[in-house]
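Here you get one chain, nothing else, as structure tokens; it is the form predicted alone.
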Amino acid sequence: MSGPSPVASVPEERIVHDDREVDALVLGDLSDFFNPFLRHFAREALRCGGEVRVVPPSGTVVGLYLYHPVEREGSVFTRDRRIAAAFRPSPGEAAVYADFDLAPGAEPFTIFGGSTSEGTPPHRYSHAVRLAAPSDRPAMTQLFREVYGEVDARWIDSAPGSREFALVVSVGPELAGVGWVTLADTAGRLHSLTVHPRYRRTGVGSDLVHARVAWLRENGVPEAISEIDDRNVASRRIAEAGGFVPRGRIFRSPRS
């Protein structure tokens, strides 16, 4: 009778301390969807006081671990379930995102993909959408905290930046919604769509999806992905209305 390989058989890991080490990593094929973004993810984790670990300590990386201590979230990128299962964020409890369901009650997220070409469905905007400015950061932080609870504002400080951008909708003096875009060469990722409860079902979310797709197209990015919780029916419908289709799945596994 065979079972999963013991954790002890997983190759030794190494902690990555700074951007110079990130740049020097030789990354293998770790993901169907996120390979273009991995160095950026690692730099962002370090910038926000998180952990970056790799397996093995030298040579081609076959496992990349990221952990954020404030939001208590981890991500593991690997083709090897043994390596994914061995991820133990430190310190304490965390949820882990991976290609594998690593614990009972793992929550599935669908990876949607779509073209940013002019052939995407037409959209009539209900609100003006603009690129976020540094002056929007306090309002963005407040919105995220109202919707999600504890949020590390250092993530928000990355917009606008060289890789992370946020598009926003304001209604009068109030920030009604935010949607983020990550750029990695010719790859784009839409993430963290957040609409204030008062402005849901008013077209804010749909406007932000279409505006981000148009923004990527204008910046020469032909394709984009977006990971959406399977329970988030509203966001799934918005993505599908924007021409996105399911491409695969990842899982958020609880840890204790």
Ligand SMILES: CC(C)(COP(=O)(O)OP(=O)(O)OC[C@H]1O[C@@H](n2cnc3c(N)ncnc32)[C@H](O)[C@@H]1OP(=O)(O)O)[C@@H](O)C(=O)NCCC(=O)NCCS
Contents of the next structure:
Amino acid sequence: MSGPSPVASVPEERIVHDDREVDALVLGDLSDFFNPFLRHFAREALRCGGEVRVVPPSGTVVGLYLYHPVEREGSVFTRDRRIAAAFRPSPGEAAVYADFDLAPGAEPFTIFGGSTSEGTPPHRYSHAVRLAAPSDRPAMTQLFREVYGEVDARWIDSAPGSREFALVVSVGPELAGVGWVTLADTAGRLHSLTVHPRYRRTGVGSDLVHARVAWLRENGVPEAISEIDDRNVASRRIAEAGGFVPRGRIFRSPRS
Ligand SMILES: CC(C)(COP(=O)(O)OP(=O)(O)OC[C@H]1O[C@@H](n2cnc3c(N)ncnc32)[C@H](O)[C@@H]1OP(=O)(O)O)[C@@H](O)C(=O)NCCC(=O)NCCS
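Take the protein just shown as the form predicted alone and give its structure as the form predicted together with the ligand.
Then the entire complex follows, led off by the chain already shown.
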């Protein structure tokens, strides 16, 4: 009589130390949405003093783990729940993003997507939107600190860069709002939309969504995605008004 079938073990992790190792990775198909961004995400995690790990240690990567120490958040990219669950949390990690809910209390985020050309609803701008310059970084850092608390100024230094850009709205001398775009060849990721509380409900957020979609279109990028916390009604409304539709889901799972 044969016993229970053996459970296949999860392969070991390998630490990726530098950009040269990131460039050499052979990445498998790890995500419906994030494949075009993964090498950039890994480089950014390292640049900000974080961690990058892969499974298996050699050959095609089927699981990628990234960690940002200031946000204390990890991200896992894999098609396999077992691999997602097996990645060792970094010390201090408060939560991890993945395609799977990995712990009780996991918070769902909807991935919104849209074509940058077809069906973009017309928009009447309430504010002038411009591309952020390096001189905007201190004001962006200040805005993020006021809204979110602790923020890693190192990631803010990434825009403007070759992959990260920020569009901003100024009102007089003040930075009223900012929205970031990560650029890949086939898609752009809209993230970190933040409006100063004093300027909310005056159309700044909508302007920044439409302006970023238009900017992607002008740069020949056909698709845009954005992850939005299901509890964030304001952000969801703005995305939907910008022509975005739900395409998928990820989860932010707390780590005990
Ligand atoms: C979400 C956020 C960017 C919205 O910016 P905003 O400039 O206030 O948005 P807008 O003025 O362009 O609002 C456009 C529409 O969105 C909806 N909306 C905006 N804020 C809303 C809220 N608090 N509740 C419900 N709907 C809201 C409304 O339909 C609004 O149109 P209306 O004012 O004519 O009713 C802003 O509240 C913010 O910075 N929040 C904190 C950070 C955050 O959650 N960022 C999103 C991360 S994905």
